[in-house]
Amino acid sequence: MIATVTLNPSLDRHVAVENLVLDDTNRWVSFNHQPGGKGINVARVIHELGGETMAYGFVGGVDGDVLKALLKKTGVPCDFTSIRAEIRSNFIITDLKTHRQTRISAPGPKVSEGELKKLIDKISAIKPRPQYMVFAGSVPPGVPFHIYRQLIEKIKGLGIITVLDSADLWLQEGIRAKPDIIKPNVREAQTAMGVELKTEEDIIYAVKTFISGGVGIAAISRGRDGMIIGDKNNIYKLAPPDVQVMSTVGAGDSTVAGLVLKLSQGGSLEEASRLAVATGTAATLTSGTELCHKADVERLLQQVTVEKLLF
C-alpha cells in the first residue's frame, strides 16, 4: 500500500472563461471543484491507475467537508486529521481563447501543535504499514519548516520507504534526512542545491549529487523535455511523446504516482520511470485540476523513449 501524507490540503476551483478582460466582468464557460494538494493528488492518481492507497493529512471546515466528500465520491480511501481552522482554497482560471492559465494559491490555514502531534502520532501507528509513504506539497503556517526531515526520519525507522516531493526550505531540510525517492522540477532542484542548472549536463550533474547526498532515487521532471532520473546504479533520459497539452495542474504529482506505484509491483527503475512520464503526460490531456485517464497513460506508455545514460 502506498500512503501519502497533504499538510496544506486545499479545495481547488476551476474556472474557464472564453476570453479572459482585466477590469471587466467575465462570465465563466464552465467550473468544477476537485480536492486538491501534491499528496492528495498523489493518491487520487494511484487509486486511478488501479493500486491501492490511503490519504493522510490536515482537513477542516466546510471545505474540508467538500473535499473529503469528494474523494469518497471517487473512492479514494482517506483518513485525515480534524483541524478547526478551514482549509485553503485555489483558484485555477483558463482563457480557453489563449489556452493560459493564471493560478491563484493560498498560503493555507494555521495548525497548532496539538493538532501537528495528532497527526504524526497518526501516521507514525499506522497498522498495517504501508510499503511507501509519500510525502509532498507546501506547510501551512504554524507548521515547522523541518516537519519532513522530522517524519522522513521517523518512517524511515519504522522501515517504510520515503518518497519526498516539495520546494523550498521544505525540500531543503527534507533531503538532509536522506529520503529514498525525491522528485523535484529543475527550479526546485536549483533551489535545494543552490546552483542554476541550465543545461542537460547540469541537471543530470544534481541528480548525481542528490544520490552521493543519500538519496536513494532522484527524478529531476523538465516539463515538455521529461525527467532525468537515476539511483546509484544507473541514469536514465525521458522524453515524453508530443501532446495537446490542456493543463499542467497535477502533472508533477501525477508522475511521482507513476514511479512510486510501478516500483511498489517490483518493476525496474527503466520501467517505473516510463511509467511516471506516461502518468504525467497524461495529465496534460485534461483541462482544469482534473488528473490523467488510465486508458490515456496506457495508451501513451510505450510512446515515451528512454535513453541510458553514462553513470
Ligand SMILES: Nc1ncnc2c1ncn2[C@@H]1O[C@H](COP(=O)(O)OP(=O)(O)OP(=O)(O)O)[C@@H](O)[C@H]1O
Contents of the next structure:
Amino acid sequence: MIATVTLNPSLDRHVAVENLVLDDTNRWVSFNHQPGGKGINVARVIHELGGETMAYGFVGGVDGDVLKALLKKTGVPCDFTSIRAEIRSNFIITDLKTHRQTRISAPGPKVSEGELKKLIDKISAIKPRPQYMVFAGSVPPGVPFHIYRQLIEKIKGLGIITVLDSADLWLQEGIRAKPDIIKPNVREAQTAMGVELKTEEDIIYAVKTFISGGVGIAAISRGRDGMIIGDKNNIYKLAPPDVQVMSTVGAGDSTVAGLVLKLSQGGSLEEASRLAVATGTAATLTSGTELCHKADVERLLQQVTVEKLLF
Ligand SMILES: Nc1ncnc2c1ncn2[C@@H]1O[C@H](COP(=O)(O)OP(=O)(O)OP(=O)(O)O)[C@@H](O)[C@H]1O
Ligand SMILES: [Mg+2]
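Let's compare: the form predicted alone is above, so bring in the form predicted together with this ligand.
Full assembly next; the chain just shown is listed first.
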C-alpha cells in the first residue's frame, strides 16, 4: 500500500473563460472543483492506475467536507485528520482563447500543535504498515518548516520507504533526513542545492550530489524535457513524446505516482522512470485540474525514450 500525506490540501476551483478581460466582468464557460494538494493528487493517480493507496493529511471546514465528498466520489480511500480551521482554496483560471492559465494559491489554514501531533500519531500507527509513504506539497502556517525532516526520520525508522516532493526550505530541510526518493523539478532542485542548474550536465551533477548526500533515488523533472533520475548504481535520461499540452497542473504529482507505483510492484528503476514520465505527460493531456487517464499512460509508455547515462 502507498500512503500519501498532504499537510496542506486545497479545494481547487477551476474556471474557464473565453477571453479573460481584466477590470471587467467575465462569464465562465465551465466551472468545476476538485480535491487538491500534491499528496492527494498522487493518491488519485495511483488509484486511477489500479494501485492500492490511502490519502492522509489535514482537512477542516466546509470546503474540507466538500473535498472529502469529492474524493469519495472518485473512490480514492482517505483517512484525514480533522482541524478546526478551513482548508485553503486555490483558484485556476484558464483562458480558452490564449490557453493561458492563471493560478492563485492560498497559504493554508493555521494548524495547531495538538492537531499536528494527532496526524503524526495516526500515520505512525497505520496497520498494516504501508510499503511507501509519500510526503508532498507545501506546509501550512503553524507547522514548523522542518516538519518533513522530522516525519521522514520517524517513518523511515518504522521501515517504510519515504518519498518527498516539496519545495523551498521544506524540501531543503526534508532532504537532511535522507528520504529514499525525492522528485524536485529543476527550480526546486536549484533551491535545494543553492546553485543554478543551467545545463543537462548541471542536472546530472545535482542528481549525483543528492545521492551522495544519502538520498536513495533522486529524480529531477524537467517539464517537456522529461526527467533525469539516478540511484547509487545508475542514471537515466528520459524524454516524453511531443504532445498537445492542455494543462500542466498535477504533472509532477502524476510523475511521482507512476514512479512509486512501479517501484512498489518490484519494477526496476528504468521501468519505474518510464512509467513516471508517461504518467506525468499523460497528465498534460487533460484540461484544468483533471489528472491523467490510464489509457493515455499506456499509450505514451511506448513512446517515452530512455537513455542510460555513464555514471
Ligand atoms: N510540456 C510538456 N510536454 C510533455 N510532457 C510534459 C510537459 N510538461 C510536463 N510534462 C511531463 O510531466 C513531468 C513533470 O513535469 P514538471 O517537471 O513540470 O513537474 P512539476 O514542476 O513538479 O509539476 P507540478 O506543478 O505538478 O508539481 C515531466 O517529467 C514530463 O513527463
Ligand atoms: Mg512538482
